[in-house]
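The chain below stands alone and is given as structure tokens, in the form predicted on its own.
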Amino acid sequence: MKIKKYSIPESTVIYKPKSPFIARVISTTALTEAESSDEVRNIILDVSGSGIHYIEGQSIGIIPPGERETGKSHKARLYSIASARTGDDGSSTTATICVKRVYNEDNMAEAKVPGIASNYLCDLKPGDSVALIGPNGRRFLLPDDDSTDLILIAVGTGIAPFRAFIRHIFLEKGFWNGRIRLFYGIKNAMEALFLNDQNDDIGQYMTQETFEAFRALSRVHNEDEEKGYVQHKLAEHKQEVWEMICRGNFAVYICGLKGMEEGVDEVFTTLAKQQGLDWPTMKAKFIKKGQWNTEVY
């Protein structure tokens, strides 16, 4: 039997590519620190008198101007909403995304090429108008009972749907009665998205009785900074996540870069191995059950 999650409001209006709704930027602020190498925005959208009523898990799209060499119009770009239902605000009509910049290359030329969506979005004012399509999204929803056991699981911008998780459960919410896990994966603490000084949305929850969170750095500037991958944060804490996963009331969130399934996959293949478990036949069964659920790009 699958585990019941979150309904999503039967009354939102659903935007499709050929019929955006456009929404107004409100604010655009730097997440990263200033000396970071990175640039990730926080841009909190307005969607007031759009109709649209999402929860959280889901992502929206953003079709960025222009048009592609074909003279097709640019495909729209998925990003989570980081903003619990209500939105940061309150008013229930914002929707919060946390955008990258980022910059592809490209191997003729021996270049970097501004990736086209991203920087679209870092280089939005205040104002500006957004193409925006959804909410979309009926997988990587919270659980109806709030006695599960959270274990979320992110890297860089895969902690966006997390802070809308966090901020539901204890500002809108107010609780949760199982135990919740966070484990954030980033290059250094000053690009630890919502977990740094520049933006502590996370990090003020850590109060809360059952929540805590860890974050591993791949890269290290202090003697007291321990170097490791989100894997090896998870492998730290091995015996209570799989405590959590043997008491049969959890569900597992995976958000970020594509790759990092592997080494998740590898800490849990080897805590099933020894119990004389087989973890394939275990993920299978938690992916069939919704317990295990995954966003990756």
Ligand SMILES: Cc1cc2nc3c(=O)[nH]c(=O)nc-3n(C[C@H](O)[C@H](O)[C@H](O)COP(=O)(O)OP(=O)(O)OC[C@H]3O[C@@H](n4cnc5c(N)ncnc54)[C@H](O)[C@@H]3O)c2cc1C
Second form
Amino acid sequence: MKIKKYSIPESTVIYKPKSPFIARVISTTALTEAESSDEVRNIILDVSGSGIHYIEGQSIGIIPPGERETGKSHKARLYSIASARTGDDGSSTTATICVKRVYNEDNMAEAKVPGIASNYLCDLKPGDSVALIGPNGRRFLLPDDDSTDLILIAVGTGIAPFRAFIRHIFLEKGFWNGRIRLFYGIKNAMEALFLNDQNDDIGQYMTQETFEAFRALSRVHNEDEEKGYVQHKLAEHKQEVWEMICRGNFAVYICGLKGMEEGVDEVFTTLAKQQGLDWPTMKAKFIKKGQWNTEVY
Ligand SMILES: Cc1cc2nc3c(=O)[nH]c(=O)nc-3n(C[C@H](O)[C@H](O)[C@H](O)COP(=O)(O)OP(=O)(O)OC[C@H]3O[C@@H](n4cnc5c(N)ncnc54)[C@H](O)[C@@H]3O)c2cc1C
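Alt. form predicted in complex with the named molecule, vs. the form predicted on its own above:
Expanding to the full complex; the earlier chain stays at the top.
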């Protein structure tokens, strides 16, 4: 039987590409440091008057202005909502997204080609209008049962829905009885979104008894830091992670770039094999039950 997840409010209005909601940018701030090789921005949108009631784990679509070469409008790009349902100001009229400025690596091109939507979004200024669709997503949602152990695995901007989860749990709801373990892979400490000195939106809740977060840095700059990917952090904590899986009352969420799934699967394949179990069979069952949730792009 499927585990029961949070319900999407029936009252929410869902916008479609033909008639998007025009939101307004309230603020846009860099989440990465100036010296960082990547730029990720935290963009807060005003959705007041839209009738949108999103919940944690959902995404919104943004339609960049202009047309494709075919003369058709640009397609919408999805962005995970990084705020909990009441928004970052508690007014229930805002939605936060965190957007990485992306360049398409074309070996043949002399210059890097800017990604359409991410560069459009990262260049927006407060007061600008944005065509928005959604909210979308019915699966990547928290379980109803708060004694469920949560295993959250993210790389880069994949942290966005987990910021929403954590803020909902500790700020809006106030507690979670199950254990919450966040494994987060980034290039270096400058890109540790929501887990750094300037913005500790997630890190601040590590004082909570049930919550622990582990960071993996893939490019280290000094000897004190250990180099590794998110799957290495997961493997370091394999005993507890496997115990959660065996206990049975768990939900795993994986979010970020597509390539991350392989490393995560390797860890679980090894763990299962040690018990004489077949990971693909187990995983298929967990997916069916809503216990294994993936949102990669
Ligand atoms: C469910 C879902 C949630 C998403 N949430 C977020 C989010 O919270 N934050 C966010 O920044 N993006 C998110 N994305 C990705 C986003 O939708 C766009 O694909 C991304 O911003 C690139 O769009 P673009 O128009 O700038 O690039 P395009 O002009 O469409 O070019 C796409 C190219 O960019 C590459 N690309 C896409 N994302 C990245 C990345 N992060 N790093 C490196 N290369 C990339 C693609 O592989 C492709 O080559 C999400 C995607 C999905 C499906």
